[in-house]
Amino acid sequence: MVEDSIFLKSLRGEEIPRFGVWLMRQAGRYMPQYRQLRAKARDFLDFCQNPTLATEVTLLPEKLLGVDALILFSDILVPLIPLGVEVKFLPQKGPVLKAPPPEEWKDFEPSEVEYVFETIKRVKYLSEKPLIGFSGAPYTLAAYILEGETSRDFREIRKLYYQNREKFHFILSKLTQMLKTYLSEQIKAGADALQIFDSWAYTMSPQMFAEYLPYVEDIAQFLKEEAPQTPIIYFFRGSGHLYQIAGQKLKSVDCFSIDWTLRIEKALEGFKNKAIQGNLDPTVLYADKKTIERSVIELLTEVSKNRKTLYVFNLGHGLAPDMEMEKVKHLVDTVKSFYL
């Protein structure tokens, strides 16, 4: 059964036999099977709101690396189109958005993502694995929103933050609506745990960030309310000088997922009843396997030298495109070789 998996029962603080493991875009470019899929779509939105191939590419880690969770295929930016946002993914240079003012949006419907919901289902019924949800948060979603593409520092943003406060807090106001609604969306779907992606959260500054975390506080505590049984992430890039303001506002959040920032004895301090994700620098992949090896071996020594559970192994990032599949499958099984 699902809720005896070991992704799950860590999270849950129970006992488990070794650290589970999954990893961020860990269906992606650097599969050839991944790059096959891709193929048969016009475009990658295309791929994302096609919910036979976003099924396929979801369960690919499963089959190929022998995860103990899997993660929805699809992309943060989904969820703004419903809301008037002209959304594209162009080669070569990521997502451009279009947005009309935060005063015209339109209402979220889901209805208009059902594809999102459809391949939840589909999943959940080809697998045993349990599923994790996610969204972006409501400041890396208004980031990209305000800046029109990605960017190095996300400058629009933080201009407006001091610029217009009221405006600032209105666009994150209608985002922690709409992802309330989305995520819960998700669970009804079969959703087994939720993953909220604060992907620039690294460009606040520490006030700021103190300001801006009670809308992701909101949308927990709201989906804790309606389904308790449904475990919350936080990934937060920037953790070194921003977790300790993490844990004190963020109540409701089950677990942290932090990056390679921190060191992990701190985190283990900074967190102590809650659970923990992560936080390996991913570009150790670009090593040789026995430094990968050794690499893993060092964070979970650290990690089970303070706890037996609570913790979720994963990279500070996402896995890249030029990454080799057969070293991220030597990093699985190195964790899954790891017993308490």
Contents of the next structure:
Protein chains: 2
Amino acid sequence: MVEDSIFLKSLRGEEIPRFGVWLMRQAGRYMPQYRQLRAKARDFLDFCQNPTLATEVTLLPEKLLGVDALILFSDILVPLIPLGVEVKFLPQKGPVLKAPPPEEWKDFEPSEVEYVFETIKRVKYLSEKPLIGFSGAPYTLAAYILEGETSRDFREIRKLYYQNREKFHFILSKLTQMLKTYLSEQIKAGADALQIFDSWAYTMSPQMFAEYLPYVEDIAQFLKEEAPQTPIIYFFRGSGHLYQIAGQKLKSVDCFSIDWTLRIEKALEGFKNKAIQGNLDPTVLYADKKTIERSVIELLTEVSKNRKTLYVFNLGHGLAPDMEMEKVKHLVDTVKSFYL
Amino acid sequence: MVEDSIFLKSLRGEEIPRFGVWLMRQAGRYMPQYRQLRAKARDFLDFCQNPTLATEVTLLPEKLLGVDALILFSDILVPLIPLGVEVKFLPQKGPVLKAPPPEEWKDFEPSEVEYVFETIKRVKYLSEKPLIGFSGAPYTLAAYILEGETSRDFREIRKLYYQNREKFHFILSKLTQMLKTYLSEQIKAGADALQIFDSWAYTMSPQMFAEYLPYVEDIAQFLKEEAPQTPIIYFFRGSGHLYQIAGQKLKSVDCFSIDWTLRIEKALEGFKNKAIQGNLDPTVLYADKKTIERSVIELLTEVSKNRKTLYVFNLGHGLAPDMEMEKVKHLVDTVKSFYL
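Could you please show the structure of the form predicted together with another copy of the chain, as a counterpart to the form predicted on its own just displayed?
All chains and molecules follow, beginning with the one already shown.
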């Protein structure tokens, strides 16, 4: 039963024999098997939009890594398409977006991203593992829309915050509205947990973050009312300087997925009654196996001094294309052999 | 007398009538006068290496903005050239570096960057304002060298940290050695204060930062022995998650220049007997004048509740090319009209 999984039990604070583990971008370019599947699609968007391929990709880490949870294979930009945003993925450059003014955005029509829900259904049919659905957070999506592409500091959205506060809030509320429907449809399709990715949160000042977070709380609250059993994970980069505010403002979030800028001791202290996920610097995977092992054990030892549940192992960010699968597998095995 | 300047007095904790102000990249592309001078040089490197032009650029903000300190016009990559690193600035792309293996680096020969010291001498001859010399910090320089160009997350150096700790330390110690000479020569040429830029510090985990900081402390200590009167400012992005460690490890630094990820209240608490510089989110300059004014006054009010000196106004990062000079001037004027 999926309900008995270590992953879901950890998030609910139930007793577990060991910490659960999954990895952001666990099905990714570093896997030869991923690259084989990727070659069957026309481009990256086509890859995400093809439920047959997306299902296969989502399932890869179950056998190849033995992780405790699967995450839907898709992209955070996909639900912007029904709003009228043009999204392209250019081979070397990454995503390029062209959005009409927000007043002209269409209402979000979930059937236009039916392929996402179809993938969730297929994965649920084929696997017993808990499946994590996901979306981008309103800020991160707005940052992409305003910048038009990936960027180092996503200045456009911070510019807008100071130039036109009203428009800033208008865009965020439009995205919030879309995300409620999008995520709630993922639950209906079978997602066992949801993760909201705020990858660019780190570009915000504490003040701006505090003013923005009610949108995330609004989404989480809405989903908790709809599906009280589905845990909600909030991933935010910049955890080191933003974790206290996140803890204060996000009452409806069940789990905070943190990057490596926050010491685990502080996270354990700061998120007392909440689950924590992540934290290991992903670049540790470039080290030798011994170093990887030591880093994992160090982290888990620190966590287990404080709690025996309410923690899920993960990295502070996604796996990179040039990481070695053997080492990733070793990382997962190390977590799984750390008994509580 | 330069010694009586508000800027230097603030750094020493002496009584001042108002807080001092200067801005990172105060002489930069946003200024039409800068662009006129820039057009006279073949390329950006030539611009830095020409003492006549570099002097003129350095002086621009004195008349145009009325700031309390000037900062040498140069680039942090310039002292890498005598080591044998090839440095190019490509028009759209920014810096591109090609470095030989660190074992083959040449000893740093200050005469090869004589143009830097010559610029300092000329500025000192022409202006009464305190002049800030500067360099990159060892980590930020190493990050550039290993990456070969600017990057979002400077993964190469963090990779090296886990893959080959010895080489990581070897590169940092080589750069530390160079920086001691380079900065000490800037003092001899006439620099009244020094700022060490650690722009990419934010990519480090707290653990890695703690292991790295002794190099910065080593430089600061060395300079304090050579020239006890010359204040040393350490600028680090990622202040929000790294400030406590910086405060613990950098005993010889006089002033911490912080970005907007750290709440000023925490900085005032964390750097009790040290000077603080900066903190305002630079994107506030895209707002209207009223908003700029309000943001500045809010910040200065908070600071002045805690201290009446040991603070210098600055932004959390450099000015951007698309900012308006009129607003920048208004920002400076607002600081200058805030009496203590």
